[in-house]
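Just one chain is shown here, as structure tokens, and it is the form predicted alone.
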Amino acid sequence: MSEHAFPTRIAYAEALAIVRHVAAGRRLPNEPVPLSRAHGRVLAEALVAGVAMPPFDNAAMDGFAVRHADLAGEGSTVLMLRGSQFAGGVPAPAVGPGECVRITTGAPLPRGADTVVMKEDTLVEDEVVRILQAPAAGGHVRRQGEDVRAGDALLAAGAVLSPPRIALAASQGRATLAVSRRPTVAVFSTGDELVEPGATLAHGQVYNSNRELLMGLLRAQGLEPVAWPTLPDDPPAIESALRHAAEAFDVILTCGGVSAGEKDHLPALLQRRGHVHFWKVRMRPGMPVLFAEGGSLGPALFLCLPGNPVSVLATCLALARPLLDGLQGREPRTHWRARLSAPWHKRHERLEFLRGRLSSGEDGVLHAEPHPADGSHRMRGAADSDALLVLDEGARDYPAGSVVEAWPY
């Protein structure tokens, strides 16, 4: 490659911030869904209250819509029963003195009443209630906007649609929401070497397990990547394939072929023919990870990934999900902190991401384990790990109990 014209050997914290920037200058345009397809989707507007929550004063409890006022000791106040209230049922008499109406949970509070009193402390009679138990003022009450009341902000742009969430938009009437566009992911694997899963293997060859391991990954981020074939190793066969896939897709993720090898193709064609934002981050494992924008050969962005397993995971994690993030306003995601069970000599000054296990005690605290099969080939102990372990740059001794940053898969 000729005279570097881009950042390189940057380090991590840099690298996600230029990640985020061009992500934000990529803004995935709106679209409206039924609440129905919405879950796990990007809120792209904010929702915003029309109604009050609970829009009326109404039972929390079955049992007697009354006057507090007419509560004496317990036991000693009789009350007239005046008809009931039923929940969506016609309007009831207005509580007077002395009086009652039989009321179901979530009906409204009749004319009058101002609090209820639960069918389990009263007896009735034909058209007697005898109250045993008399409540507080107000009691077994929800009130009008106790919840949310008309105008409150309830959800902001960038919200992850939880079923709460959603829940939360139907209570408001919300047939549909915009949210923001799913982005289009094209993924590729490169190299000769490469045999699916079934065929047999030759000398020299493995097997492709990257390209499940990227595509569970973005699926469990409810996207819908599309798997491409094995690139080979020869640079018109991979420009014409990325060529193609850069005018369809909003984003290509490549495995391989991205360090300074013989066969490692993709960053001379991208800086030939893209825009290379970076090569090479801070980082252990994936350091040759390239980010670009297409240029020529279409308006993709590019995230190159290297071609060892752990290496895919560990920069899948820590740059694409934040760019996937980026294109659609997702709000920042929740890192947990927890403190190693075990100690960890760090002997490198890169930024590395341990593989590790998470578990907690009694105590309540988060505990770290962290998986003595630290190579970046080494897809074992990522698969006996749950989350990535963030261990800051430079080189240094992390005694048990150290605090550290993890990130479950």
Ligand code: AMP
Given for the second form:
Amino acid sequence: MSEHAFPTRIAYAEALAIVRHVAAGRRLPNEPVPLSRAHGRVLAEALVAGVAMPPFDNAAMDGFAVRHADLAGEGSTVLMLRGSQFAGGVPAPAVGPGECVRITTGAPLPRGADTVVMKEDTLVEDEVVRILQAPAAGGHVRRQGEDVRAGDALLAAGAVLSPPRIALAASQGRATLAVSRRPTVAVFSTGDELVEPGATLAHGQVYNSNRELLMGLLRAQGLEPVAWPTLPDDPPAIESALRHAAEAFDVILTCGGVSAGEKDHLPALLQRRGHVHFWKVRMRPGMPVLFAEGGSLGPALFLCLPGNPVSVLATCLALARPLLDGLQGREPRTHWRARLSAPWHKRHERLEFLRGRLSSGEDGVLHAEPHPADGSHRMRGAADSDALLVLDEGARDYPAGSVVEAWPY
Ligand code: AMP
Ligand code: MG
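Output the structure of the form predicted in complex with this ligand; the preceding block shows the form predicted alone.
Starting with the chain above, the whole complex follows.
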């Protein structure tokens, strides 16, 4: 197929499988973090319940703890008020026949009581409480262990720690959780034509827009990427900077300089110094993407994205994100699907990432409006959109209503 010792022009599915395999072999170590630092991180242990939740029978409403048998008669019942049981308060006396205890939400049910009558269904007259409306037996009582029993598996390793998951761990008394260390990522832009936003453009120059694109996409994954100064199209300068970074970071993400032009130096460098896993994937945009081990450059993994901004968006979501997820052992992401609201014709067989705008219809179905601005340099279309729409390899004609995968960004 080629003169290369590595796969080239492979299908996206194959590239993804390679990325996942390499990432699984390089799972990052775990680290304990306090709950306040655990938001968005990937859990690296199974969370097993040590205590039941609720830990004791308690009131679901503010009202009066009663014995249901006392409410059996016709009409309203009158009970003697024996005391109060507040949440976190001192224990109230037991509730005997014909008696009740004032109780607040979350307070433990006093001995003898089995039911709570809500305050709104009572009339309090001095030491006497008139029950106007009797609940069912056991009404308004939250039973010990009805949500969680000791020994229950609550969260699996790989779970992304959403606020409710962290709250669940907190409810179990956990102050710290073991999470995967976050991959450190160095972000490089390459190209003699690039200048930083804010500077003045000379003829033939363009602003570096990929850096912020990548930094934003990575931060949205909960990472803290570090951006390097832009590299010139100069092999010794590129090699020296990448060597430094490859010693200190888990992942090197570059953009630009990875196709076949005279100024595209990364493929030669990584073939000479590193070990290339693949170069070129049958997808559009993003075809020239290269994935390699740093080899003699350093222990980092290299994912070299093409320079065109829409290619950066597509390859970052298609390959960088699975790589960074895999290094942390993250649970699979949700596959969103949407119906195309306009037909699309592909001019080729390759997998294609369209840009599109998602909306939720009256029918409860997710719709995707493909953006007509085709071309990997057309950032405006990506900015007008909010998702990549994945058109699989092979098929060419997508009538309106076709179901496609959508990757919101
Ligand atoms: P390359 O892959 O280096 O040939 O770059 C392909 C195209 O993307 C060229 O038009 C570059 O000027 C453009 N490009 C490369 N890097 C960036 C960047 N960081 N920001 C904006 N455009 C870029
Ligand atoms: Mg370039």
